[in-house]
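First, one chain by itself in structure tokens, the form predicted on its own.
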Amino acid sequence: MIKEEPPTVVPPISDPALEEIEIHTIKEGYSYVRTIYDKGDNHYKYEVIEPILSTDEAEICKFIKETLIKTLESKAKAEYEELMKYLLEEIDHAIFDHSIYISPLSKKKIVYYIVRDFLGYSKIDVLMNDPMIEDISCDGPGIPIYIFHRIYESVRTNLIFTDDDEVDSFVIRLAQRCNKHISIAEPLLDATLPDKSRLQASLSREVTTRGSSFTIRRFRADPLTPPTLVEYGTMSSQMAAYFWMMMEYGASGIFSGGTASGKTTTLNAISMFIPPQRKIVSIEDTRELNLPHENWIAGLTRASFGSETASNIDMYKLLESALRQRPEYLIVGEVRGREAFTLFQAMATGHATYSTLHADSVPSAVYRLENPPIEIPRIMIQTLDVMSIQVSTKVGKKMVRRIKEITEITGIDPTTGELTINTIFKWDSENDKFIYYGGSKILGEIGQKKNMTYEQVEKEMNQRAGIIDWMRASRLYNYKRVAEMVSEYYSYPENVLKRAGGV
């Protein structure tokens, strides 16, 4: 029996200056990605490998695409499987109706590209299906697309948009997939793709002089969990247990850090500690949070339609509306302006509130909160319980994310008027370890509520740290499984402790 030739054959590397590090399958027989190390410039390169079309195959593929554009019916609400079936049928009709003869192998290649371009993400479809990629960045035509890889960090790919027309039309198509509009009149777009990835795009050379650009921050269908963050070294199990106590008893917190420091990822992960029956309302500009809770209202801002400013739904309006929904937990994606005042009012009235903020230290976070455009009075900032500072930094040769410190706001000094703070955890960058200082105001207040001594509360926290270590050792990382374990602990702690070996 003759073995059928696959549509894509991975070519060998002939240049001695290039070393193949690893190769992964994206779609068996069709698409692969290969990581290469270039010994000449000492950089990693990311190579996308797809079927190679001959001149005749490329012409047939182009003709069928143009035919389908004229004949395909709109099926906006159809599921992917239905769309795939419909598209494959229409491809067969186009081939039959125009008496096109192609070999089975050529047909496989052509169908791959038509499906990729009509139902997928065209040139970047392979990147969008590689789970190791966090960010995809195109800076303009003629410039290689760059990715941020979970292992190799910022890496250049072999993908390039050749000219302005190609990248312009692609950016417009991305906007359409988000049900948004981008044009020369409104050349900037911040939106959410169907798979929940975050898109920021600019059109033409109006605001970006090198041409249209876009950045896609990938959305994880299976979000990171506290055991995963402990495994990555972002926090210690004891810090995760502290957040667990903080979330259960409704202490409010802000998660600060620079761009791509992982603050939203951390907030999403520790939100799994919110008791399962509590009502949660979240408010975001672009959808990034993904919680396992059923009793959760996920609010999303909406831009105005043209000049109709009345149709604009910003974070401030959503927050005002949220407070009428009697939430027990309120999560705001990021505070930037007037919505922060309402958020702090919610804190002052006893709501458990959480948000992120762009600031790399406690003093800079307080400065941002007190000054325009946020302008929160210092007397209100003291209602905040906890501030977590996260950084993206290098440990050895590797870029990592670490929670630099967890600090509690304990009040205001009556003499100086300065905020008084108490650092509970701190990251020792020299040894890449986390130091626990103790003396937590939050743990003390929990003890008062539960009629427990501070030592008993601290023992409870360490017990939960043991459970997180057990989940990590058991490779229990899936967010639904972690949420189930947390939920079971709230109802039957002895069962979880028994399973974890009596930690």
Ligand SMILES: Nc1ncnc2c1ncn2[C@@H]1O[C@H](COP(=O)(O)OP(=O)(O)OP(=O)(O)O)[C@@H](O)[C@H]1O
Second form
Amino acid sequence: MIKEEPPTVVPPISDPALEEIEIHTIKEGYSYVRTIYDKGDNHYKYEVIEPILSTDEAEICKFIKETLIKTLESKAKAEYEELMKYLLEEIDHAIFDHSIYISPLSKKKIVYYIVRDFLGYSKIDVLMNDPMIEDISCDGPGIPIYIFHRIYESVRTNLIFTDDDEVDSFVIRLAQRCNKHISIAEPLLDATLPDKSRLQASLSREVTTRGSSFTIRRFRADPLTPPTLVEYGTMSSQMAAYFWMMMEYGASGIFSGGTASGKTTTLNAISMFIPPQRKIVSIEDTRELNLPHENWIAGLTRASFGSETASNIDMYKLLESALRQRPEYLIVGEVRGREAFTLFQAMATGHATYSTLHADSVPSAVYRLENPPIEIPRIMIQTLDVMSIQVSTKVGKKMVRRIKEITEITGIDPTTGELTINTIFKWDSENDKFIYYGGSKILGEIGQKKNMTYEQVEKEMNQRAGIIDWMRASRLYNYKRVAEMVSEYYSYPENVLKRAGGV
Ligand SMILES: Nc1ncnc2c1ncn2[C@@H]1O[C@H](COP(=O)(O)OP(=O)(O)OP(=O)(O)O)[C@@H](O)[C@H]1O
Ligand SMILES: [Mg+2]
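Could the form predicted in complex with this ligand be shown next, to go alongside the form predicted on its own?
Complete assembly follows, chain above in first position.
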């Protein structure tokens, strides 16, 4: 039997300046992604390889799509499988009704594009299916789409939206996929895509002068867990254990860092340490948190049409209402405006509160908190227990994420009026190691509450660090498994310790 030609044949690289680094299959026979190193400009490039349509095939594809648009509208709410079945039937109908002659191979290619464009994410569908991609950004028409790759970092792709119309209609469609609305009157959108990825988009040249743009932060179905973050070197197992103690005790924390430094990921991971029965209320602009807890109300602000203040009012209102729901743990995705005041009020009244903040050091975080638009009085800032500072940086040639320091806010110096702080852990960038200074006020408070000496509390923390090391060694990374282990530790610590090898 003659082997059938696949719809996509990966073309060889002919340019000697280009070197193929790796190639991955996204959909066998149809789509591939190839990383290329360009020796000319010393940059990596990311190539999406899909079926190539001949002029005739492209015409037929366009024609069938046009006939389908009308019939598909009535099916907008159907499930994926049903839609797929319907789409395939309709393609056959269109081909039959219009007496179109195409070869089986051409048909496969056309079906690929129709399914990709109607049910998938059309031009960026392949990018949305590559698990190595963190972010996808389109800065405007005529500018190649860039991705942030887990290994190669910021890389240009071979995909491009050619003109205003193409990117405008794509952005409008993305908004529709989120059941949201974007228009010239309301040109900014923060939303969650059906696969839970976070979308930020702008329409037209009025707010973003290079034309419509969008950024997608890809969602991870399996959130990163503390043992994984230890494996990645983002924190030590002892730091993870410190967070575990802090979360159990309900000490409040703010996770600071630059854009995409991994603040939300760290907050989500260590929230897995919240005792399983506790009531958690979270508030976010777009849904990013993913917790294993059952007793969890996940609040979401309404669309932040246009103005910044409108979104903040929603966040603020939601927070006020969250407090009436008696949460034991309150998580706010990110603080930016006056909702921070309510968060600090909640902290002052004994709630365990957590949030992320855009700042890359303790002084700049304090500065951001004290100044407009947040404006928290210093006296309230001292109710915050812990601040973690995270960076995205290089170790050698590799891009890594590290928690630069974990610092406790201890009070206010009565003579200078300055906040007093105490750094418990610090990252030694030269040796890529974490230093533990100890002397933690929080561990001391835990001791007082539990009638334990500081040394006993510290021993407990180190025991938990041993459990995290053991989870790592046993490749126990999945968040459900990690949550089970944490839950078991709360009920039967000796069982877990025994399994972890009596650490
Ligand atoms: N410690 C880590 N190691 C490796 N990858 C990470 C780590 N933390 C986060 N990531 C990845 O980095 C990307 C950004 O992470 P995250 O959303 O947590 O950052 P952020 O600081 O909250 O960003 P933003 O400022 O946009 O809110 C995600 O794709 C995430 O999976
Ligand atoms: Mg974030």
